[in-house]
Structures are given as C-alpha cells and as structure tokens.
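In structure tokens, one chain follows: the form predicted alone.
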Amino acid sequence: MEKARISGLQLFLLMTGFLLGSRLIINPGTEAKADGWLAILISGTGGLLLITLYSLIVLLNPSRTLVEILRDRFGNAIGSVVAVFYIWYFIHLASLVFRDFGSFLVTTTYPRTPMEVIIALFALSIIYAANSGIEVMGRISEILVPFIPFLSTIIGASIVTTHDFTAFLPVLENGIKPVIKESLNLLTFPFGEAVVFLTIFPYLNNKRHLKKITTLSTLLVTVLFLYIFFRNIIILESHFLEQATFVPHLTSVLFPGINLEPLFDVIMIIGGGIKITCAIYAAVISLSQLTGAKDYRIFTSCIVAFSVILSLWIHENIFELFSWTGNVWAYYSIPFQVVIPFILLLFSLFKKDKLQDEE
C-alpha cells in the first residue's frame, strides 16, 4: 500500500465520480422504458446492500487490500489465483469504459478524429492520474466531481420549454420482467462495479465513518439517476429514448438558443477519467501486491496500453458494445461483485468470532 490517506469528503467524492462514470452517456432505465425509474429505486436498494457488503469486509480486515484479504482468507495459492482474475476485471472494466469514451466522442464531437487517437490521448492522462497516487486522486475528486450535479441540472433546465410530464406513465405498461431486468444490469452497472474500492477503502483516513461515506454516496447517485431519468423522458419521452443512442445527450442540444453540448461532454471526461483511474489504480495496486513489487507505478503504463488496446479490439462498434453490456455483463460480474465478496464476508465473520472465542 502506498504511505497515504485521503479524508471522507474525498472518499465520497471519489465514489460518486466512479459511479456515475460511463453512466453519464447512457440512460438510466432505458430498457425498462417508461418504468424505468422503478429499476434505478430496485438496484439503487441492491447497490447500497451490496456496497455496504463491500465496506463490512474492509471493516472486518482493516488496513489491508483486496489481494490481501483474498489470500488471508482463501490461502495464498487460491487466493492469488482468486486476485489475478480480480485484476483482469479492473482491467477489463477500464477497457469498457476506454471505448464508451471515445465512441461518445467520436460520435457526437469528433467525427473526424481517428478513435484511437481520442483513447490514447486521454490514456496519458490517465497514466498520469494513477502514477500521483489515491492523494492525488482525492485531491481532483474534490475539484472536479461537484461540477456534474451542478451542469447536469443546468441542462435539465430545458424542461422550462420542451416537456411532457406524464411521459412516465402508466406504470407497469409493459410488466414487471423490463424493470427486473434493468434493476439486474443497473445494480452490475455501475453499482456492483464498486468492488473497486476494496483496493482504495483501506486508504481512509477515518474507516469509523466508511459506512456512513458509501451510503451517502450510493443516495446521492440514485437520486441524479432518478433526476436524469425523469429529465431525459419529460423531455423525449420514452419512444425517443429507445431510438437514441446517447439519450443524454440529445437533451443538452435541445436547450433553446444556447448550445449545451460542450458542458456534456465536460462531464463525461470528468466521470469517465475518474472511473477508469479508479480501475487502473486498482488493477496496479493488486499486481503490485501479487509479485511483491516496490513500486506499483512500474506497471501504469503497460496495464493501461493493454486496456487501450482491449477497448478498441474487443467489440467492433457501438451498438456491439451496448449489446454485450446490456446482455451479458450483469451474469459475468456477479462471481466478482457479489458471490466472492459474500463468501469473503462469511470467512471475515467466521475468523472473527473464532478469535473472539479463543479470547
């Protein structure tokens, strides 16, 4: 672990980035449709479950990482074996996240501009954010993150003119299978993809206030979901939200007389960069523990090569991208979000009340 600490302000700040992330350019509920604030109310309930599982396991194992907490609980042999698998996640996580970015970019900004470009130039910054260390990262959360509530209700702002207030129902039009399958992938996507910060929680500088920290951050986005969402489908209405491929920002054109678009893609680089960070500053950190080495920055630039590399190898476009994600992402997490963590969660009780009994 690094010799470092950030506060709470940071921690939450940090978190609320990476959980909006690459969720900024895709619309919260779409596949439930008109229902689809339903599913951001379920998975926002399964998230704040399942990152207060996560926060209980670094409680239990204070002061010690992912890599670490797998190999005390699972055996050094398994648990190794359990953590590469963890560093290919972060790393896989990265690359999605890599191709969203520039395939927004390349498609609603840049359409001239070669995508590879796009990804290796914000990959520098990328480098450079990851090799400053969890401070530094703190530091550009408490700068940066606070600006994608403020410029998200600023383009919301064009419901004033352009809005249908009862494009969200009826209610359950559709049935109940839509909603529970968009609570499943918004509760893997992004929610559950916090399993991030089991590599960054122990950092904290105060670990008494880690529940209180993710809580507030796990409302905070589920709330801006919600906002979002109804903004999003006042504003199109659901048919439109299921023609468009970055539903938000189609919104930020439609203000009348002004042009919005660059305050969008303001918080799409501000969400994206501190996303893909977080899992690049995880996938290091892991590696670094797993080989025993001194500096985990040796690694930044490879790990972050390969996830440029995966971005733009992986899926042939766009709409590719989305099926996959849409499709097969939630069952390909959950191993790593949910059972996993469960099990390490079981182990940590177990191992606590047996040192209690010895007591």
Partner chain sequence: MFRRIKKYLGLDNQEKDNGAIYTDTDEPLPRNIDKVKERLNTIFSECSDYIQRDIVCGEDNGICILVAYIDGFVDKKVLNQDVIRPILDYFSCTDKLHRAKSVYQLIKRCIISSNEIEEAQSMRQAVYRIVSGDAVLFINGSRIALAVGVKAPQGRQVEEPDTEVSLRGSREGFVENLSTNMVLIRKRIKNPNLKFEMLQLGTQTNTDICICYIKGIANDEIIEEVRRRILKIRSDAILDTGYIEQYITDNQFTLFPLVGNSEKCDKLVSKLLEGRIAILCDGTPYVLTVPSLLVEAIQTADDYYDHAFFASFMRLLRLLALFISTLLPALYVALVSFHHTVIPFKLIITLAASRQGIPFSPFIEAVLMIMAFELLREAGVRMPRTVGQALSIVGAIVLGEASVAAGIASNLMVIIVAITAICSFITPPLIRVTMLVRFIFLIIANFFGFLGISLTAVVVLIHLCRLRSFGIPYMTPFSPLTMADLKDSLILVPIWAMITRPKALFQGDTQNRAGIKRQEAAKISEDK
The other form holds:
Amino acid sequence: MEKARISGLQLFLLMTGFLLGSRLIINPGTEAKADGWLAILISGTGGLLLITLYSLIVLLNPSRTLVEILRDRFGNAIGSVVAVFYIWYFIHLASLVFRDFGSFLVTTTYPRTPMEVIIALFALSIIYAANSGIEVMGRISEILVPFIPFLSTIIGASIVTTHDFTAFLPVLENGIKPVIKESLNLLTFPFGEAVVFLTIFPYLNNKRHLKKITTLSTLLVTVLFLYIFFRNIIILESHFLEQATFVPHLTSVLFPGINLEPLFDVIMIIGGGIKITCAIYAAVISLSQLTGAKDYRIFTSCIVAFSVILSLWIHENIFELFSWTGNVWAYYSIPFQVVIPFILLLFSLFKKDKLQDEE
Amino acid sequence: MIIMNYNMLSVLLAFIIMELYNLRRLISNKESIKVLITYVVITASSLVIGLLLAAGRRPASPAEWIQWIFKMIGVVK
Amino acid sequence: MFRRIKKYLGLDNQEKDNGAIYTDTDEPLPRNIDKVKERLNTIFSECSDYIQRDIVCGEDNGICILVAYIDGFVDKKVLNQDVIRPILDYFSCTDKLHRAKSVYQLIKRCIISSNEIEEAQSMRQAVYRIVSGDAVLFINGSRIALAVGVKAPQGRQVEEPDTEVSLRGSREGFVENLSTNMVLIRKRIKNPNLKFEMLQLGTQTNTDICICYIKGIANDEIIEEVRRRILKIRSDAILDTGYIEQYITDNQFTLFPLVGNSEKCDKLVSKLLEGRIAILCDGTPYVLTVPSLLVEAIQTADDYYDHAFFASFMRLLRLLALFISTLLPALYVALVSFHHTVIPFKLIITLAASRQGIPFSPFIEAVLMIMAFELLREAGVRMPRTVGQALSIVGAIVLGEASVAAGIASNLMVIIVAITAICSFITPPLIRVTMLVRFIFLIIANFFGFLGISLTAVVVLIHLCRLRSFGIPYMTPFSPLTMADLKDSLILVPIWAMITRPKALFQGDTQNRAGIKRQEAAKISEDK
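With the form predicted alone in hand, show me what the form predicted together with its partner chain looks like.
Next comes the full complex, and the chain you just saw is listed first.
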C-alpha cells in the first residue's frame, strides 16, 4: 500500500468526478422518458445505501484495501479468486468508459479521426495520471472537478430561454415498470461502480469523515443528475430525448450565438478521465497486491493497454454497446456491487464480534 | 490477403514499445516470478487480441460470453 | 606497465605530487620560517600576483615575520597602516619587548590594529586565506599563522537591477560581492534571528556560499534538507547560483523552475519573512529562494505596496496572460484546421479572406512566425543596447508588415503571435517554460485539435501536481487546497488582513508557534 494520504475534500471531489463520469455524455434516465427524474431519485437513494455499505466495509477493516479485506474475510484461496474477478471487473469498467468516450468523440466532434487513436491518446494521459499515485490524483481532481458543475450550470443557464417547463408531466405516463428498470440501470451505472473506491477509501487521512464525505458526494451527484435531466427534457422534450444518442451534447450545441462543443469536450474529458483513472488505479493496486509486486506502477501500462484493446474488442458497434449496457450490465454488476460487498460486510461484522469476544 | 488496420497497428506498436521498456524496469527491480508471469500473460493476450482486431478477425468478446451466460441462466431475454 | 594500469585505475595513492599542482593536504605549518617560505614558493610558483614580504626586527633581529598576500586583492594602505607599521614601530624599541609572552600572542593581541584576525592552523587554511584576499602573517617559531582581513573593496556599486523592474519600492539590487549582499539583507531585517550560514563549494574555485534564513520562521526540516543537498554537491567550479540550482532541484526532468531566483533585495527579504530559505553565492547578484511554488510566477513585489484591488486585478490578468502565451497559437491552429464550426460565421469569412493566397498550413505559418519572434527576442537579449532600436524597426516593419504583404503569414497570425509575445513577457519566471510548452501544444493541436490540446493540458496539470519543491507541492495553495494561503494567490487581500504566514511552508511544530506569535503580535498592536 502506498504511504500517500488524501484529504477529505480531495476524496469528495474525486468521487464526485467518478460518479458523474460518463453519465455526462449519456443522458441519465432515458428509458423512463419523462419519468426519468423519479428513476434518478430512486437510484440516488439506492446509491446512497450502497456507498454507505462500501464505507462501512472500509471502516470495519481499517487501512486495508480490497484485496487484503477479501483475503482476510474469505480466506486466502477464495479471497484471491474473488479478487481476480474484481480486477477483471475494474478493467472491464475502464474499457467500457474508454469505449463510451471513443464512440462519443467519433460520432460528434471528430468524425474523421479513427477511434483507436483517440482512445490511445486518452490512455497515454491516463497511464501518466495513474502512475502519479493517489495523492496526485486527489490534487488533480481538486483543480478539475469543480469545473464540471460550473460549466454545466453555465451551459444550462444560457440555453433555458423559451421552452416548455411542463415537459416532464404527466407523471408515470407509461406505468412504473420502465422507471424501475431505469433505476436499476442508474444504480449500477454509476452509483454501484463506486465499489472501485474500496481500494481508495483506505487512503483517506481522516476516517471519521468518510461517511459524511460519501453521503455528500452522492447527494451532489444526484442533484446534478436531476439538473441535467430537467435541463435536457425542458429543452428537447421527451420524445426527442429518447431518439438522440448523446443527449447532453445535443443540448450544448443549442447554446445560442457560439458553438460550445469544445467546452463540452473539456467537461467530458475531466469526468471520463477521472473515472477511468480510478478504475485503472483500483485494478493495478489490486493486481500488485495479489501478486505481491513491490511497485504497483509496473502494471499500469500493461493494464491500460489491455483495457484499450478490450474496449475496441468488446463491442462491434455503438448500438451493441448501448443495448448491452442497458440490458446486461445491471445484472452482470449486481454480484460485484451488491452481493459480494454485502457478504463482506456481514463477515466483517461477525468476525469483529468474535475477535472482541476472544479479547 | 488480410487487410490490416494501420491505425490499430500503430497504437499496438506504441503500447508494445512502452511495455518492453517497462519490462526492463520490472526485471531490474527483481520482482518475483509470479509478477513477471502475470505481466507477460496480460501483455501477450492484449497483443494477440490486438493483432486479430487489426487483421479484422474479431473473436467473440467477453461481453458476448457474459450475455450468453445470462441467457442460459434466464436473467436476460 | 602494471604501475601505469594502477595509476589509471586510481589505485596508486603512494605517489604524492608536491610539485607544481597544489593539492589539498592537511599538512601542519612548519615552525621554521624558511621552510614556510620554501613551501609557499613551491605552492605559488608562477603566480605573479603572489607577493611575500619579510620583516626582520627586534633585538638582534630575532623576530622574523613573513607577510604573504595577493596583489590587488588587499588594500595596501590598510596593510601598511594596520599591520606592517605597528609591528616595525613596536619592535624598533627593544626595551618594550615582553619576554613572558610569545611573539605570536603579542602580535595578535597588542600590535595589529586591524579588527579582523583569524588563526590559520595548517598550511591548507593559510593558503586558502591568502587566495581569498587576506594578508597572512607567518611568525618564526610559531605553528599558527595569522590571517588579517585587509580586503580591498571590489566590484560595482549597488544599483537598480535591469531584469526585475518595479514601479514602487526599493530600487536596490544585489551585487556580485557576497558581503555587500549580506549587508543589504541585514539592513532590512535588523534581527539576530536572521542567520547566515557560510560554506565553501567547488574544489577549484572555493566559492563562498551562504544559506540565509530567519530562525523561528523557516521550517527546520527544509533548512536541513537545503544543507544536505548543498553539501552533496561535488563540483570543481561554482560560478553562479545557476550551478547550485541545477544540483539542488527536486526534479531534473521538468521545465518548470523549482528554485526561485531574484535580484531584488526587497523581494528576497519578503520571501525570507514568509519562511523561505535563500542561497547566496559570491560572484553573482542572483539569489536563490527555496521552496519555490508556481504561484510565485504571478506575484510581484509591487502587488504588496499597492492597493489590494488593483493588485488582485493584475494577478488575474497575469494568469490570463499565462494561459494566452501558452495556448493561443495552438487554439488558433486547432480552430482553423479542425473546428470551423466553432468560429462565428462573420469572423470565418474575414479569416478565409485573410488566409487566401498563403501557401502554408496554419501550423507551419504559426511555427514560422513564432520562430521569427523568438529569434528576435534572443537577438535583443544578446546584442549591445545601442543597436536595440534598429532591431525593433526590423522586427516591426520587416517581420510584421512585410511578411503579410509577401503572403507568408496572414494578418490574424501576426496579431496572434504579437499577443502571445506580449503575454509571455508578463510572467518573467516562466518565460522559457511557456516558450517550449507553446510548441508542444502547437504540434499536438496540429494533429488532434481541441482533444489534443485538452489532453495535453491535463497532462501538464498532472505534471504540475506531481512536482514538489523541497517537499512542498508545487501547486500549493490551489492543490492541495490550503484555504489560509489563498489570501495571497489569485486574489490578494490587503496587507493588514494577512495575519498568518504561508501555512504551506511549514510542516513541523514550529509552524503554529510562529504563526500564533505573529497573530498575537498583531492583536497586541491592535490593542495599542
């Protein structure tokens, strides 16, 4: 484990950037149409519970990262196997985000640049970021993440001029089912993905504030999602919302007078970069702990290269990507995001009691 | 005749150079055999997949395996 | 044969070269004056500026004294008045001679009227004293020589530095003479806590280096680190603080200056009072300050003398200038070659019109113009000042007007390079950094447009966040965010509201004490 420590503010911003991540380019709550705000609220509540679960695990196993906790609680053999699955999950997550950004850039701003090259460029800066260590990642997020709410507020404030403010009515037009499905999607992407932070929470310098920080961050992200959702639906209206692929991008193009595409690219790079860096960092740290490497940095470039290749391999085209993330990702994630952490929490509680009894 | 995707190849080349450079550091650091094997396996697998992709022969991806498994279980239609 | 190999490998230590080349061996001084003379003559053979004078006096000519010094280095008048004449006068009346005391003690305590006397215990010390400008007295029968400080004042007068000009505040700049510089600092901080630690560096040059700090304000850990790094320097020559800078910097592979330098006394003193440590070097007016942070690039001495509102505005302007000077050409190239849609429609028409008939791509055009400007700037620095006017005419007319007329560059490009050039002069510490970073951005922009620019900007930012100057993160106070230190960053608060010292420069326990002391002092002064 690195000796570095990050401050509460740094963790808060890192986590906010992570959660906002690629949801900045893919509209939150699309499938529920006009009821997306309901889905966001439900998933925000669920996300709060999940993230509190993760912080409890870390608090019950102080100064241990994911692999160490898994090995402690499940025993060396089972723990290592589960850890391997987690590493795969983190790499998979990183490669999905890579692909999201690659497709986004290729379809919108850079139609003539090959996607491989765009993703590889991204990857190079991410290797540099991940190699700098958690402390530097915290410091970068301290400077960059505040730009996200700032810029999206500017974009929103300047395009909401003459539009239909009742676009999200009537409530529950299509029944509750799509809302539930969309909530599940939003819960697993992005809130549940915060399972990555099981490797980052231990670096917090003051553990007492952990629960407060995570709660605040989740709440802020939920509020921002609601804001983005209302902005989009007010401007575009619900039937247009489900037809467009990259909705937030579409709204930013509507900015009056000047084309804000590049500004939007900046927001996206910040969110996506932080998300990928966290996932890669988690994978690399876990892998180095699993194999007992002296320096985690030796794995960074090979893991990043692998996830870049994986991101190009994993889906044939953007439609397949979206249908997969819409239909399969939620079920695929549940074991990693809910089941194993929950078992881990039970084990931690149980074994802690046992330890205290022995004492 | 296989038509190669040259963008993909150049990206692969960049990564290979970086990883070979890294491998040197790995050896000079005297890391354990386990680390070395993991490193080589990951690098080799990404190289192989990358070459297949560059050649335009995309094998079935993990996403498809996962989807297939879920279909077998019956979670996803 | 074997001996030669041994010699080559440096194994042969037995062969001591006592001939023409003087090596630092710690030999004791011979008691006999003739032997001293012989030894000095071999050491200083072929040194035409070396002078030695015999004084033979006393009862039966029993006292022999050898005065050795470097010609021109010592003030001969003072040497005669304070050293040679008193000795001759004293011993000319033989009955005054105290037999109880040794001649050495007598000369040291009673005769020489110079105020600066030091003992040299060995040949090495004596030789060092001679070459650094003292007159050294060797007395027959004594194993200790006396070094008398009769150095003649050297070097130029204190004047206003050319490189750092300020509108308000002191005009005094440092000079080449170390002791003058020390006086300039001491004059402003009349406090015994201001410490000057002297040491010598450079096996050939024996340059005097001075570490200067205020005890109780500067962080002890950083002082120790500075000492450690300076003592680690193995070099045969230190000609400028620039040499030291390269040895003690934290990261060799960065463009950004991790060690600050200044020529202005008031600036340096304010840095010392903030808890920084200064490194002075004999022979150069540039004084190093560590730790040095990025935010110092947009701070000037004037800010603190002026009203806080104006100063804050100027700081924001300087930050803007920093961005413009690094990014503007790259943004232009990206806009023109990739992102036409972003440009407002009316502008794009004029832009297309002005670019009509230009054979080069925007990138080549930008590189040509920026290179021309950099060449002009370099020429302006190197050439004599009287020719400067001719150069500005060449720059303005030939490169500006004529290149457009000749169809090499577009009007807009000339404007952009001009703005970039103006902005790069606003933050002098980073002027060379922005020059190189600008080119990097330009190349990336040419290939990948805005995506490349924003990714590179992020990489530069990561790099900045990685850097540390003597353990202090380079981006403080922005990241890690130090609320208390933001008062002196982009927005400057009035000087009476700056109650605490920069927090970032402290890490140990001493910090709070110093800070609290200052707060208490402020309170007391308020009460009064």
